[in-house]
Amino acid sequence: MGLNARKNLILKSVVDDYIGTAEPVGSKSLVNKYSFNVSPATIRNEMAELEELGYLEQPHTSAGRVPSDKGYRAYVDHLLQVEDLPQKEAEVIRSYLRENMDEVTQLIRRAASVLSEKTDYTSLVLSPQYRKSHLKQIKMLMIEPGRALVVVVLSAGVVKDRLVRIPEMLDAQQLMQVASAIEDGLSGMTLDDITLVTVAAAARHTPLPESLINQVMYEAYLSIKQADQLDLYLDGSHRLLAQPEFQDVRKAHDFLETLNRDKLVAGYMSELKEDQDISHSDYENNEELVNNGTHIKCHAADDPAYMVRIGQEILLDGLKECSFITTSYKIGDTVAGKIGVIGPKRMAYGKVISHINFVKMTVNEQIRRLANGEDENGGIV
């Protein structure tokens, strides 16, 4: 980082001052506040420095002084200390995303929901790619003539359903006889797999003119593959408005406007790398890494993974006054799909961070009793 050991606790200092105040920062006040054994007049020049070399900044319309991306960077790289959640607060988290929970995309929407709650921020969790994932069941219900319902289930413990146009003169029993025979011919198989020629052949086992078969069997077929379709599940977008920051109205109008383009910041999300085999020490001690924008921050090796970025880190537009942590959480040992939490530049990161580690630690525990088909006590359903 290449700062002594005085810079570095007026750098914190002044950070942990802005985020809890959203005020400009002057070396009286830290004075006060802390307990540095030297003169306000050495604050000031300590600040000054740090000034020139970018950690901090002066608005124009105050004496003091407020964080940098140099200066947010810096801290949650090297200042930042990320205390577990209290055991009471873990266990009602925990209970949230277990009671009565029995379906995926269910439990993904409780991880969003409770981030934001927790976080007092925008949550945002992006559902698991499912293309190694078996098919289990495939049902096709009839609604009325000429129109069904299609419900996949998927080993993963995801349950997709899909309203579908079929032939008028089908009926309910031919249509479940078609739906049994693509079951009974693609059960096991991994969505990656199936192709509609593998569908087509296990439909035509039906016993019924292909004509009817073929818009049902191409029906099936989408269901199937759409079963794999990115969805993001987003929560809390008017708590950033809240923040002092945003009662700018064109930094209100252009947060809301990406954070409305789902399918953009879906996309933005999967996309993004966090390296989680690379080691703390690794980071630390590999300029390349930093020099290139690869921020990871973790903590011990058998600790979870997160990624920030901060301002002008984010590639979005609407996204540049925030900062953005990111983790991944998975199904069995692959990655399977992301956790965000959208903040404010000063947002208190040791909180969103333990926050969204115990959330991410949580949801791999449930997604692999969904997968094992376990109840809430570790039996088996």
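Positions refer to the first chain, counted from 1. The structure presented is a predicted model; accordingly, all values stated were derived computationally and were not measured. First, how it differs from the form predicted in complex with the DNA.
Rigid-part rearrangement between these two forms places its hinge, out of 167, 318, 127, 28, at 127.
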Second form
There are 2 protein chains.
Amino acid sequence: MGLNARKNLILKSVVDDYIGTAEPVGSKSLVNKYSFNVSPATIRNEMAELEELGYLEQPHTSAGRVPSDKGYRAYVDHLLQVEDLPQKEAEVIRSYLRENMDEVTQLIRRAASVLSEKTDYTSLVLSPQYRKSHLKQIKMLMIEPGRALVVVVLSAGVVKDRLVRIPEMLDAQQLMQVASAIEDGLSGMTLDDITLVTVAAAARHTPLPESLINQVMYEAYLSIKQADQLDLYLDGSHRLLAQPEFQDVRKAHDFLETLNRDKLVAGYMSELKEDQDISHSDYENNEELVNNGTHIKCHAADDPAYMVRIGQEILLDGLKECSFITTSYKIGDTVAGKIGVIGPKRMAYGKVISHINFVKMTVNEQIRRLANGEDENGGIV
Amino acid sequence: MGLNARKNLILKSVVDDYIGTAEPVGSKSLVNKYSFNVSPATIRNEMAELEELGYLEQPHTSAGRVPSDKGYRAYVDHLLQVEDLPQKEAEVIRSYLRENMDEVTQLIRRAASVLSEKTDYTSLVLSPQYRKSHLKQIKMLMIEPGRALVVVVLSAGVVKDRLVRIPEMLDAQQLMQVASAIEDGLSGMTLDDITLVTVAAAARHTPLPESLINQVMYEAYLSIKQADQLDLYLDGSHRLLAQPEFQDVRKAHDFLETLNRDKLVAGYMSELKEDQDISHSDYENNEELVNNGTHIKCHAADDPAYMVRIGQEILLDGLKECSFITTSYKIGDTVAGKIGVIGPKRMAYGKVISHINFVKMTVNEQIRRLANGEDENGGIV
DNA sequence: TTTAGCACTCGCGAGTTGTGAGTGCTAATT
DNA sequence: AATTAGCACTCACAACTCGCGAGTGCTAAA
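Please supply the coordinates for the form predicted in complex with the DNA, as a counterpart to the form predicted on its own shown previously.
To see the whole picture, the full complex is given below, headed by that same chain.
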């Protein structure tokens, strides 16, 4: 199932053109715009074959042709060369992500915002998952009788906290005792491994009566568990309404409705795996195209590793008319959240990928900075 | 500029009908549906007069008529009787807002979500503003050398915190010293009154060298200032796309674009005043309608106090085709955030108002519970 | 004051037609 | 064998017409 060079070129041109115009592209206009040195008739024959092979489809007889999901897939996997971001653009983004930045949450929000703005599509950012992180500290701070702040510090250098109620008769001294008992018992464990039982066991190493401890212990447990809650940040959801494929309000409605179901989307995103099928195949130098039609390719060259889902490959119902490009950012070694851009299948893949890669790199860099306590200019404070 | 009883009835019927159908309503269908005991011709004459007075308008000659902003205003101010929520519906909402609730933020989010779902419009909830609250405590908790958590406790019983960097050489002991010096100097002041100067003055009551203190002091200041940051929660923005007035994608786009500008919308909402012009006027018992055409009425009977902005009265550009109903909820005595529903001008005012009132009451109630440490069933823990 | 009657208006949907960009097929050309 | 000119055909789309229906305002009679 290989394609010759000319078919590749035609396929690429069709996709490029369709990305630009959103109009079915025909043989004649193709010849005009891309200065092939063959006649429209030849292109026609080739296009007919491409259609037979499943890379193109016709909305109706005697309109031009439109890429199929498979066509987009081939385009993304083999025909697209991703360029680096222009220096100037890169600088703008970098400085926006550096300025006055002191919390991971804020960084992530800005990443979403800048991605959406620069690509003109909708961006999605998933907060990091801490399930595999280790608990480093757990402190409890008395706010007033009956209320305390539980502070959970994780190995990745991340701090989460939560306001809780505690028994009125517990004083600050006693609260600290319980907290440090729990900390002693749990520190070093991963969040996944901490259960109500382990917390209870740890808390029991205290001279205080159980009646006092129980509630504190339970709240501590909840606070720890809450630390790895997934948050989703969405930005620029209005932008897709400007795309011609969403002129139909019903589609726009369904799209937005799906996106607004945070938990569903967050769950889906967190399940996405990058390390799927990285066989670069024997495709090379635009000479031959190999595609088994189902595999999802991922560019694993470590740094610019992104993943593209096209159309039906997206398992969320309202988004099957879209393409979704994601990549992971890291806190520490393993903990990672995801950054993504969603747009029409007809999206400007090259542009989006280069932006998403750059944002991912900058976010990683910046997170490292925040953790190491460097200031905005890279020096140590 | 009074209206007689029949004109009022006609106006009310027109608005009711238009709310239901989104179609211009004509004299004949009006007579059919609402069993007036006069002929269409009479209604026509009355409607013509209502148009002359500015309460109705015609999209084009020989279509039916549609309420003008002024018409909606009269409807809302004088013709609408707001009913209480059915017991059953109320119970559903109340239990949803009570279940597993332990943070104000979570409560507010749920309030937005339930409001949007039950009304089928878009809801907006503004976090409380703490500018007038007093600082009660400020604690600093050492996380690791060079990093600390600043915890700010306000009079309303609200706790905010923020992760900051501090000089590496500062130890836990010293950090506490600085923190308690600042707390001593500032506690009792309102957030509005705290400035960099007052913080600096407070921090100076410490034996530590200035070089160490300065950064800590500055971070403390920022943390305090950040505590009264406005947050906006938006829910159900897709729902308005189902309304016929947003079939035009451009309108939908503009609407969403405006709503997505959090800071703009939050700023606008926070400026909204309820205590504007409460002259109930001499209108009574559907006998006479008085309206100066510009004033914005507000129902100030303390508990169900809401405010309605219609069309042009909304000062945000993308929302001038909408109506916006807001009310305030309270934390403690003075600190308040806002709850709002935005929909087409043709919105089901009665339904929305009764929902918003109930949600507001329940939120108030629930906040009191959270602050007093009562559990979900109303008992003391 | 109300209403019947009437001429008038105008959006809307259905039907018609022309145009243009596209197609596939075939036969001639390279 | 691959390419291309030529041609008949298809089909979405925009423009136009036309009739219908629901609405109007006005006038004159009840």
